[in-house]
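One chain is shown next in structure tokens, namely the form predicted alone.
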Amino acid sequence: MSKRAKIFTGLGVYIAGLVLLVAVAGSGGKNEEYQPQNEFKLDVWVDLPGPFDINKAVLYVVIAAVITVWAMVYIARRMQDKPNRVQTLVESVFNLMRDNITRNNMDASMAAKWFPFIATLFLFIWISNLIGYIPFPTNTEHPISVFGLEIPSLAIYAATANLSVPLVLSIVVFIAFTYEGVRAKGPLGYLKGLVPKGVTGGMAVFIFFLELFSNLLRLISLSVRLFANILAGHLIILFMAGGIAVLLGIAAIGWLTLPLGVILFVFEVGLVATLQAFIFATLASIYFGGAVAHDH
């Protein structure tokens, strides 16, 4: 069968399935009970004193942290003089983190000092994003009954789709680059560095507070960008993979949007997960470099 024939056959099956679903299932009416946002609701699994409850976000953070530490230790112990394909890939990622992310934005000594932190940050976010597209039995709202046991159903969720996780990472970065700036210039020197040279009087006061506010906004630029992109990606996949069909009660829509859901899933896994980790780590490096720079 030629390539063109395969394409037309696939389209024919797709259209026939759509027509069949419309004819057989029709419309069940709008589903008022289905709440898509509940996919990201954090039900408490283990109730502990204070803000230390265990939920699926904690599970995903722990999994990502364990995989990050294991991967770094495992790879470091198995470096060879003649690299295989896996080591070649690892070295490419290493060069990306060292040269493109850190050395491009910091001086040599600063890059050497903070490279382990930036690299760990990049890998942790990258792995967190990637495992967020692996279905785990974490949906406790809609459990499956197996031999009388209520087992959570499969669902995809990312810790980075919860604002608290990117925000904590952003706060750590903010504290770290502020510390470096104060250490390099002194407290007064760091604050004076917020105002460009040659600016005096009332304009200097205005720019100082503007730059101070801009520094605080870096918490938002880091955390919200990561959170919003991962959350939006998961929501779009959820809707395209059947959420709209369930919400509207029309099975044919699920068949219509499923290919788009698959395409979006591949796009998110193949590009967005890596890109958002790269952007977060790169911005963090830029903020480190800017904190110690003597010229505004």
Contents of the next structure:
Amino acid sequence: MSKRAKIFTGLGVYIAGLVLLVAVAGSGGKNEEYQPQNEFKLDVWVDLPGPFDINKAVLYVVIAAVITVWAMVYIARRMQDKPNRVQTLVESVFNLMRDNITRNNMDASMAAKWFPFIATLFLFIWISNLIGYIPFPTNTEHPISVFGLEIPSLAIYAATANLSVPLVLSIVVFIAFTYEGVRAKGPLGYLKGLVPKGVTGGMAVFIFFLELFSNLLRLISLSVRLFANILAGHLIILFMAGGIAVLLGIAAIGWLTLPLGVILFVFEVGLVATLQAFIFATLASIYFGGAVAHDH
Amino acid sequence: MLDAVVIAAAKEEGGGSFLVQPDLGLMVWTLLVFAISGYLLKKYAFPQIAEALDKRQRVIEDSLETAAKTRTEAETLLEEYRERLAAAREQAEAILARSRKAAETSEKETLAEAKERREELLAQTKREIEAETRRAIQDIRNEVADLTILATEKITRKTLTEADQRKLVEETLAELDFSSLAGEGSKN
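Alright, leaving the form predicted alone aside, put up the form predicted in complex with its partner chain.
Once more the chain from above appears, this time first in line as the rest of the complex follows.
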């Protein structure tokens, strides 16, 4: 079969399936009950005192951390002169973190001091993002009953799709780079350093507050960029993989959107997960470099 | 400021407000897990990986350096050998030329020597022949003298003194020409 014939056959099957589903399933009417956002709701799993309940997000954070630490330590203990594929991958990631993300954005002594922090940030966010695309039985809102046993349905979720996780990491980054800036220039010097050289008078006051505000806004931009990207990715995969069909009650739409769901899934796993981790770590690194730089 | 954003979002989203509501418990958990991961990685992963990478880089640099050094050495050696080879060839040619010359000289010498020797031999032979001839002539002369004396005695029955008679014969013989005889002798 030629390539063209294959393409036309595929399209034919796709359209025929669509027609068939419309004919057989038709429309079940709008589904008012289904709340797609509840895929991201954190049900309390283990009730602990105060706000420290164990829920899905905590589990994902822990899984991400365990995989990160285990994988890195496992490879680190078995470093060979002639690396195999996995070691080569780890080495590439290590070099990316050390040379591109850290050393490119701060001076050597700062890079040596903060590399473990930046690298942990990158790895933790990266693995969090990646495992977010593996379906785990974590959806306790819609359990499946198997012989009377309530099993949570498979769902994709990412700790980074919850604002709290990127936010706390951003807060740590903010505190750390502010500390470094104050250490390098003194409290007053650091505040003065917010205003570019050569700006004086009323303009300087205005710029100072503007810069202070933009500095604080980094907290939001850093955390929301990551959180919103991952949440949006999960939501759109969810919708394309059947969410819209369920909401509208038209099964045929699910058939129509499924290929898009697959494409978006590949896109998210292949690009967004890594890119967002890279951006977060790189921006953190740039903030560190900027905090101690004397020229604004 | 953050609260304002959160509240605004919560108002809009209604049922989805938990999406943007920071959860203190989760934040604390995250911080804790992140700190522990960071500590473990800093202690057990990053230094080992960095060390291995640095070690490999050193090895590569060393290898490159060694390779460059070896190459230079090899080139030097090659140059040296080439020079030596050229020198040896030159030497060989010189030796060849010299020996050829020596051979030629020795040939010439041998030839000259042989020629000389031959000539010497010839000369000696000639001398011996001449001497032999002279002696033969002398012998003949003596014989002839004796015979003449004897013949004269028999004819004259008179005896001169031996000395007179010899003197006489000698004188007579001296007048005789034996040169033709000598000439024939020398030719033989």
